[in-house]
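Presented below, as structure tokens, is a lone chain in the form predicted alone.
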Amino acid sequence: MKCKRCRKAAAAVDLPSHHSAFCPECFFVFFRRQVEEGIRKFRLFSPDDRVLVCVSGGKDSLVLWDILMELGYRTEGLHIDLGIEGYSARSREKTLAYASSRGKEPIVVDLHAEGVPIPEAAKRARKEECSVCGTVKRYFFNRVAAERGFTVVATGHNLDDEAARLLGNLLHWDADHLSRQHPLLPEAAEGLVRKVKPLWRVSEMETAAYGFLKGIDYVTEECPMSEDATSLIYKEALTLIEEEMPGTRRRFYQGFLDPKNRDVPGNPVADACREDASKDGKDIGEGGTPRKCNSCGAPTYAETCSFCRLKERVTKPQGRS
């Protein structure tokens, strides 16, 4: 099969959802344009911004850092060592190796040193690992960005991630999460830094192809803590539909983001989002007016931020069983 763009070279990447197939060079052009359009459409950031890219060592975050550097944005990487035996060491190694190859030295937060390694924190707090991990990562994403003068925090969530999250939120009619599911969460008072997802237009397969063709060495294994994550079930369900009807995943998520669809009379998603947006007393990123955490000073919508509440439970002396 020939490349659908140049009509000369052999196609290396087949994209049924776009009715296209590209040779490596033309695929890079396609990928770059998708990311550029994703940034432009919602004005995620500008060349004047300082972007903190959260890099886990996996394909999506390293590809994100790579493409943003290629596009000329001012970026630095942040790696959070989750304290997961074996997996975290490999993830950190891949991150440091990639950064070194690009003349960069990422900021590293070690959760062992912070007293909240994810497996131990989840066990002591009696909460699911993914929930604890999300709380801790969001806290340090914002804290590092605010302390070091970054204007934007960028994560590597791709189209598959966002569509799966949307499916889960719709199945549970989670108005709270639906109201803030967007590639852009604006900055707010008390040091709440803007959060963006520049890869929202590209699929997981496309980021994997970009990483492979670029020779980016990343961790290929899934986080061992995520084996029972419901998001994987939603991803699998959407993949089955996508195989039969290419482009469904893209239309599903982009349709949700389209403002015209929010204006349809009786739209339950829009109604739920509007109703939830009026609520207060929530934590970071959940609406309302931010205030400073009574314990650490981080932005929160409660008296004490979720990270400090978690850390209090983790460090509290354990009673006898």
The other form holds:
Amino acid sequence: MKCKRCRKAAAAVDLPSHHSAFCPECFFVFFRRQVEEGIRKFRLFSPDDRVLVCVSGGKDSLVLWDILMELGYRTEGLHIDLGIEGYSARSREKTLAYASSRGKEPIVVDLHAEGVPIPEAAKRARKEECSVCGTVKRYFFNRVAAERGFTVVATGHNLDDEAARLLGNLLHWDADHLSRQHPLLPEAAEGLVRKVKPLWRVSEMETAAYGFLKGIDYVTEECPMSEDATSLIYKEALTLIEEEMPGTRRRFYQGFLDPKNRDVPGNPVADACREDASKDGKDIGEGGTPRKCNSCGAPTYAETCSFCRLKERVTKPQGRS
Amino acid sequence: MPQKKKEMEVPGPRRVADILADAGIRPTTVIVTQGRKLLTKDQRVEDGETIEILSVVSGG
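Structure of the form predicted together with the partner chain, given the form predicted alone:
Full assembly next; the chain just shown is listed first.
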């Protein structure tokens, strides 16, 4: 198969959803344009912004950091060591090795040192690991960005992630989550920095192909805490549809983001989307004016933010209740 | 620990798409590599050659 762009070199990546196939060089052009268009369409950030890229050591986040550096944005990496035996050490090692190869040194937050390694924190708080992980990560994204003067926090969520999340939110008619599902979440209050997902137009396969062709050495194992993640079921369902009808996943998610579809009166999805899209987690999803957490100073509607409440439960001595 | 990388030797010559179909792997969920090369689904793998199949699906 020949590259459908240059029509000279052999194709290395076939993309049925785009009715196309590219050689490595032309695929880089395609990928770069997809990310540029994703940033431009919703004005995610500008060259003046300081972008904090959340890097786990997996393919999506390292590819995100790589392409943003290539596009000339001002970026630094933030790696959160989750404290998961074996997996976290390997993830950290890949992140540091990648950063070093690009002359960078990421900011590292070690959850053991912070007193909230995910497995123990979830056990002590009697909550799902992924839920605790989400709370802790959001907290440190905001805190590191606020403390170090970053204007934007970028994560590596791709088209497959967002389409699967949309399917899950629709199946459960989760209006609250639907209202907050967007590649751009504006700054909600002081200390709640803008969140963006610049890879929202590219698929997991495209991200993996880009990472491989660029020689990015990423963690290939899955997080042991996410083996039973429901998102995998939604992804599988969408894969089944995508292989029969290429391009459906992209049309599904891009249709959701299209302002025309959001203005359908009486549509519960549209209603949810018309709500303020600037909410960021339970702490600020309850209305009113945010105040400062009485423990750490982070914005919250409760007296104490959800991270500090979690930390209190995790660090208090275990005994009879 | 869950691994997303699989190395397999196949009797050839066979198309990548057929190898994946026989292994019950959906083609959009993986990339297939041979050394530093990325293989498209219509490419042929010769007898005794080694390819790597790498899952691209993450659950986080």
